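First, one chain by itself in structure tokens, the form predicted on its own.
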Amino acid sequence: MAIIDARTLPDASPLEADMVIIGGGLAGITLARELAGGPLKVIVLESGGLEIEPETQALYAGSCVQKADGAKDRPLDSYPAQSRIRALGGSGHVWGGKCGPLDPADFAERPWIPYSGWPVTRAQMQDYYDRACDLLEIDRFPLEWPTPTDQALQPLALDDEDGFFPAPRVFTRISGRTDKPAFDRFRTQFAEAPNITVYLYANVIRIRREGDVVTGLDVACLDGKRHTAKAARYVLATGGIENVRLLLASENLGNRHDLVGRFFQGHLTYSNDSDTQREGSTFAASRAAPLDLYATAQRFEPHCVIGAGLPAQKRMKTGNFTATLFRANFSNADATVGADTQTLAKTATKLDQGQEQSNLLGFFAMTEHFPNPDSRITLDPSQRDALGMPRVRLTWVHGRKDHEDLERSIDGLANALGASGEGRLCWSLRRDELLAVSSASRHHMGTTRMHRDPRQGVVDSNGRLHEARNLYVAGSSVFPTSGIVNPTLTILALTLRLADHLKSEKKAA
């Protein structure tokens, strides 16, 4: 129907429809695209316009610190507000196109993990991965993944009761960073339908309820302007931090087991590069051949990491695990290696039989970081932003188990890597230093957990939260455990399973 500034309307305009959804990234947009042309008149409530402006990304700015067992504290005050963006198609302005399903492990109750396991298993999720696919326009993911003919695409040959497999990866071109044209069109064509209006520049501030019904929502410009918004359902969809905050400043909604803003789940990546006094992360293949499957020359075509399924997991008691192989130049070894490359590369080069090339790849290794209640969100009172919302304090805690993991898992690839004859590994990063070298992604997830005991999560497994009976809550923010892909696809298929719930919720009222 149409998208509209916010700012333009008169003050005090009551905005009315079946459904309001709240925030206009990826999840909220995927929904409304699924409602358009259908029976419900839907609102799209986006903070911003339809491009990034720094006024109103300040809104996100707030603080955060990293904690690690044994390791200094790792301020980043600069993450909510660098990690997300608070614009119409959200963070998929800056997203890179990266998408993976969920592996099964990563849906399965694992009893050596601690609040492990979803209300629902990847085969129950299949279609609706099959769908965000579609919607994504990129090749569907099977629950097999059939092993490639092409001699160059081989996988490594690693023992199946190893539980190490090629995990698939691929790039959509519906990204901000890769076509522009195609995003415009994506976030963009939707509110064409006659039954959706967008309204841009408009801010949630507070939402009003009455028992356990919601009945309006408390929206402002940041020219002064003040609306509501009412409808007879509401989907919270503003991201794994906003989710919280937004709730949290609601009168604590849907917190009555103190769960709202715990168990914040972020990717880290752990690699270190060589230098005079000690070896980068480094694979040393034993083939000739080049690794193609796992090393893409070409940075969207679809390739392969190594992961850790269920037998690994539950063979080393550890979480999800990959590496990523990346092709490095160690043409001048003496120049820009240590001894151990070197000496891996010779090591390679005697695996190789007397081939005269080794294939010297780095690696960057990612873990799963697992549900921890003291990894949290929280508001800080004293710190507000420029419409009077409190900030966030992000305390982002890993475990010792988190990081013993990931020295396992890396133990365990070497062990099998080494065992079938496929290569070797140098890892050699000490404990009490990876907090310091991680990276961290724009992954925000676990704050609002899906669980059917609502003394175990937020929301139950349709996404609604269990104090409320007409809001929902969309996005990564509902993932019980993070698993070690990018969240994206998942969040997608999250959001098509809780369209057709919605529809079918009409319909049987």
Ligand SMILES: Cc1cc2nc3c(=O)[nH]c(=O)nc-3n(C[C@H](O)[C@H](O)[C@H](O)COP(=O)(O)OP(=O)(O)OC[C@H]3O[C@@H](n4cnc5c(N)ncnc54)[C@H](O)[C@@H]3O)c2cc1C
Given for the second form:
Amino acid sequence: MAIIDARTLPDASPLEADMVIIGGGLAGITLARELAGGPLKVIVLESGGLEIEPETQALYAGSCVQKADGAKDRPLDSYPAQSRIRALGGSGHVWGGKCGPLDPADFAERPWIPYSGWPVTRAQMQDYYDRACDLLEIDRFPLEWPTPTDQALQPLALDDEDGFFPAPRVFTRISGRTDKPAFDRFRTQFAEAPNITVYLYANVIRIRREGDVVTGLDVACLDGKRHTAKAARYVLATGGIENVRLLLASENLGNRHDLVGRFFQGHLTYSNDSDTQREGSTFAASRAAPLDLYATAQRFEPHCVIGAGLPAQKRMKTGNFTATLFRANFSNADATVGADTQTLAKTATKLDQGQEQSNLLGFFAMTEHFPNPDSRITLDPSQRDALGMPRVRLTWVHGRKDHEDLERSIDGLANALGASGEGRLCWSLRRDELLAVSSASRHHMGTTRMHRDPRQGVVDSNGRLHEARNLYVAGSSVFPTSGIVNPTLTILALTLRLADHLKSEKKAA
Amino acid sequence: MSTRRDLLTALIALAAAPGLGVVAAPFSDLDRDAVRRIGQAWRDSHPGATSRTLSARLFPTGRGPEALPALRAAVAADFRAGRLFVHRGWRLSDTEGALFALLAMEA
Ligand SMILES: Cc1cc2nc3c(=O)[nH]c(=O)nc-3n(C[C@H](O)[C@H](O)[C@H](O)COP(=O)(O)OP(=O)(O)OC[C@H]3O[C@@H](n4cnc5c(N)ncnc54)[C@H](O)[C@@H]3O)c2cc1C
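Show the form predicted together with the named molecule, please, because up to now only the form predicted on its own has appeared in this conversation.
Then the entire complex follows, led off by the chain already shown.
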């Protein structure tokens, strides 16, 4: 119906609908798009305006420290504000658009990983992944990825028993950074439907409830106006950090079992450059042919990473792991380091494939961040934003198991490459250096985890809060485990699943 | 993807490949200083190794055409068993380390 600036409404306006979606990021918009043109009257309450504005963005400010076993704490206080965008479209304004589905292993309960297992399987997600791909205008990801026929795109011939496989990644243009007009259509066109109203500059600051029913929302604008919103059902879609903030700030809503905000999972990327003593993170491929499937000539082209499937994880007792290969120029400050690398690579190639020419590539490693109740978001009541909301405090913890897992996965891949005659891996990082050299993704997962059992999850398998029968949560906060792929395609797939559920629930009612 | 059987077939093909008849030949063009450094690094943790013991280990039936596939199989077996030699972060098989040591001694 419209996109309305909530600041232009008379003070204390009562907003009413069948459903209120809190947050107009990629998750909230995906849900609204699904409901557009349908029988339900839907309101989207979005904190920001159409574009990024510093005053609104400042509402995200908080504090963050990363902790890892045996390493010095790393303060990252700018992280909460810099890792997401508060405007219609959310972090879609700046995201890289990299997409891939979670692997079947990510959904599985893996006894060696505490808290693992989703209440849904990869196969059950296929239709939703397909629809999410269609929305993002990218090719679909079939459950079995076909082997390319092009010679330059042949996957590494790793032994099946090792369980490593090429995991595809593609990029969508639906991003403010890639194709602004396409992104603008994605985030605004749905509001033309007669049943949809989007309110901008409308910050939800409190969720009110009576017993197990949410009864309304307090809405605040930065200019001082206050409104209320009321609906039969509500969907919280404010992102993996803010979902927690709003629940905790609403008298601990959903937190009966002290789970809200715990299990924060964020992906870290690990690699290093060479120095005078050691080579950096390097892969010497024993085949002379370029590995175009993995290391494309241009960034943002479809490619594969080397992933650790369930057999690999089972064998190594690890979680998910990927190595992303890239083309790089190798030059070392100390010529002997480079000479050793060339010599090792050449010898390996001769041994492995009887060839002369090896192929040096850089790589970075990522491992699944294991669910850990101590890795968590809490509120800091002494620090408040311009609307009086307590700011977040993120304590991002990587335990000993996370780093052991990384090292075991690196060794496992190195062994698989060597045993199959496909190459050698160089990994020279010590345990105590890992946190310092890692770079933090902007993926915020796990903080309102999905589980059938209310003592083990904040939301049920449909995304409904265990503690409130008319409040649902959308976004990566519901992921029980983090996998290793970028999360947004899965956010969209789960949101489409939620949309179907909400529609069927309506029909049943 | 390949299986161990594919690998075996490839190794047999490799053994039949021309130009690899004498094992020393494929390694004659390596950077000598680098070979010395890598070989020495391996020897540091194997102080008792001599060119005789290494030669007997790496080339038990001589350095003929069959030697390369046998080396290759030893490398694969090392990786499977986690018998690694790590040099400047590179995960190499122990057999490769021994080969560098022998090449350095013979240089
Ligand atoms: C630089 C960058 C690069 C990234 N690259 C990738 C990538 O390549 N691939 C990938 O999969 N992911 C990537 N991500 C992550 C991706 O952007 C997020 O996973 C995704 O945008 C999350 O969508 P969301 O709708 O759940 O949350 P958000 O995008 O955080 O949207 C939440 C929305 O809620 C609104 N909101 C917040 N609080 C309130 C409130 N109290 N009241 C009302 N509204 C509120 C916000 O303004 C925002 O619009 C990247 C992120 C960043 C920052």
